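Okay, so here's just one chain, in structure tokens, the form predicted alone.
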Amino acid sequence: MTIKAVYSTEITPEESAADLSSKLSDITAKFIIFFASSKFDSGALASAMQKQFDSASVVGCTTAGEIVSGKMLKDSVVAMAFDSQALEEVNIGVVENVKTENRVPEVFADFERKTGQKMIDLNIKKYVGIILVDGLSLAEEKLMDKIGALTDITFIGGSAGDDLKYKTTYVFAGGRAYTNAAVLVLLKPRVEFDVVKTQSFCDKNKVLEATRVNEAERIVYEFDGLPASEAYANALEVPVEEADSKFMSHPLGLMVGEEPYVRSPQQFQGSDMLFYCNIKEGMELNLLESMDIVQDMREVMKAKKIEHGKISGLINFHCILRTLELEQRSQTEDYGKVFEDVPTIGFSTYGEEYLGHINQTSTMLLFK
């Protein structure tokens, strides 16, 4: 059984497929996953790499910066490859039109013709999916509601990065390039595998309710019933000239018990406030304060290996929000280190989706 991380920092993309394809010689992909820089054209990166593993099914997205096994990199593609012993069944499919349609049952549809079984019914513990999805589009919230309201199986993944231009992000999906689109894989391991979710934060308990939104547009008018500048300023007990200073280190977060699953706020707009996932009125919301990224995922690591042993492969979708906290903080080579005997691959996301959209979190899929 083989998976492989590997990395190029070749300049096109037919040589950075070429290069990912001699550094994978040594297996025979039957699936690979790669994400890569905006710098390359999407169009012809896509093509590229399906023609080198035309063999294999193939998915990936642009980013906002890049992980491999050790490293935090920029301006490259990183992938990870599996073997037929890794995986016994690999189904991809694509919805498109995400803005403005949900044709997330026409996927699974064809997903229930690949395996024979319907998607509300397959165990678990058994298949587990992936979801790559346009990070402009506003469509995240939608696609994991209707993926939850269908089955049970549990889809991991991140929203594509264009490296903070904001302007066109891509997935990837059958030598094809798309954007205003997800891409979703179903996988059935032949391994055992797992679900991690850490986001680095501590809660103030102090509590901000929505009273007036827009849900679509990402937007809160209000917390209980203040403009919503005022209430978030309040609860930090700063002026709110100063408030929008604490956005990356002070979020907000819907506890489900003790785990916070957070709301990133981007701007202010006048009094109002722009997020970057929803957050839906009469929704109560705790303030955050940041910890030590780094040393919180030592920590989770060090957990998952006593756990599982051998981590034979890792795949985390990682918010761009922690990587630019990581920046600020010297500390991309120290985090990239956490992962350097684990076979990883990953990339700085614009919104990581777990049981719905969420940020400043990193969300894993990790194989024994």
Contents of the next structure:
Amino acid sequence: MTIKAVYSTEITPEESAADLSSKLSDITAKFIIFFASSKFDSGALASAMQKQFDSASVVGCTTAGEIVSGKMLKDSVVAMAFDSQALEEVNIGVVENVKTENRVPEVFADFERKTGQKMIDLNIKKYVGIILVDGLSLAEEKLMDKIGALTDITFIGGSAGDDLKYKTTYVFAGGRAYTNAAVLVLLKPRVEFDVVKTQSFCDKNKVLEATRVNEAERIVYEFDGLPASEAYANALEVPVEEADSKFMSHPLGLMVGEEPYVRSPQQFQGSDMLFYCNIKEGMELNLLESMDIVQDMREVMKAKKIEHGKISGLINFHCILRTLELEQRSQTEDYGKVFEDVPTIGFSTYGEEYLGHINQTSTMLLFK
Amino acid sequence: MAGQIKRFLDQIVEQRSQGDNTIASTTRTKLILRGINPRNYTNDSADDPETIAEVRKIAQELGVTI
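Please move on to the form predicted in complex with its partner chain, as the form predicted alone is already shown.
After this comes the whole thing, all chains and molecules, with the earlier chain placed first.
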């Protein structure tokens, strides 16, 4: 059984794909997942990757930075290959027009034809899903809600990036690049797998209730009946003028028990607050405070190694805001090293998916 | 009348999970992410029509009969 992680820093899509193929020449890949800088011509890269791995199912997306065992990279392509001993089944579907439609059921119907089982009946210990979605579509919540309604299988993933240009992001499948789309992958691994979610925040025990919102546009107008910016600044005990400098270190969390599902503020628009994911009216959100991301991840990985004995592969969907914080603290090298001894790929996302759409989190799929 | 929301939420979790604790837990999380926190409702909670309508809508989407 082989799961192998590689990367390329070649210049063109064709050179990058050829380089990755060369580095994976010792494995007959059944499934390739890759994450690529937005510097590449997306269509050319999608085509080149499928051409190089013509007998494999190939998916991927653009990023805001890449992760591979031991390193955080820029302007690269990272890829993970799985052979047929690692994966029994791979099913891929593309959900197009995600901004205006929700065609997850069509893809799931196709998965049902291929597996011979209803999505709702699939064994959650045998199957796992991956979702890669246009990171500028604002469609993640409705896609995840639909997926979560139709199946109990865990779908984990990330929102594609474009190196902070915020222009266009792409997902890749079967040799094509798509925008305004999501790629869904249904895997049946032959090895045990685990899903990990970590966000490196502590709860400040201050609660803000969203009392007036525009859910679709991810805007909060009021918390606790006050202008959102004022209520947020009050919770932080700082003047409103200083509050936006605290966004990264003090996002809000929808608490599920002790576990925050992070909602990150993006900017003040007058007295309104724009977030990176939606907030429903009546939601109670706790003020969070950032902790040491590297230390937190070291502890998570240590615990998982003890729990599983060995980790044969890991895919890390890692929020761009966490990457920016690591860069601010000059910790990117240390963060990369946490995964030095584990075959790992990942990318800096525009949002993470696990049960719903979340921010400032690492959602990770781990293979034993 | 009171307590209808809690009863409906319990039915959603029970029917969806069929006794599987992992699915019960993720179903509760999905409800919270959709804005309905089961912990906020007890047998004494008022039967707010708007919340009941929302819970019915979620139940239908999840394929649960309440």
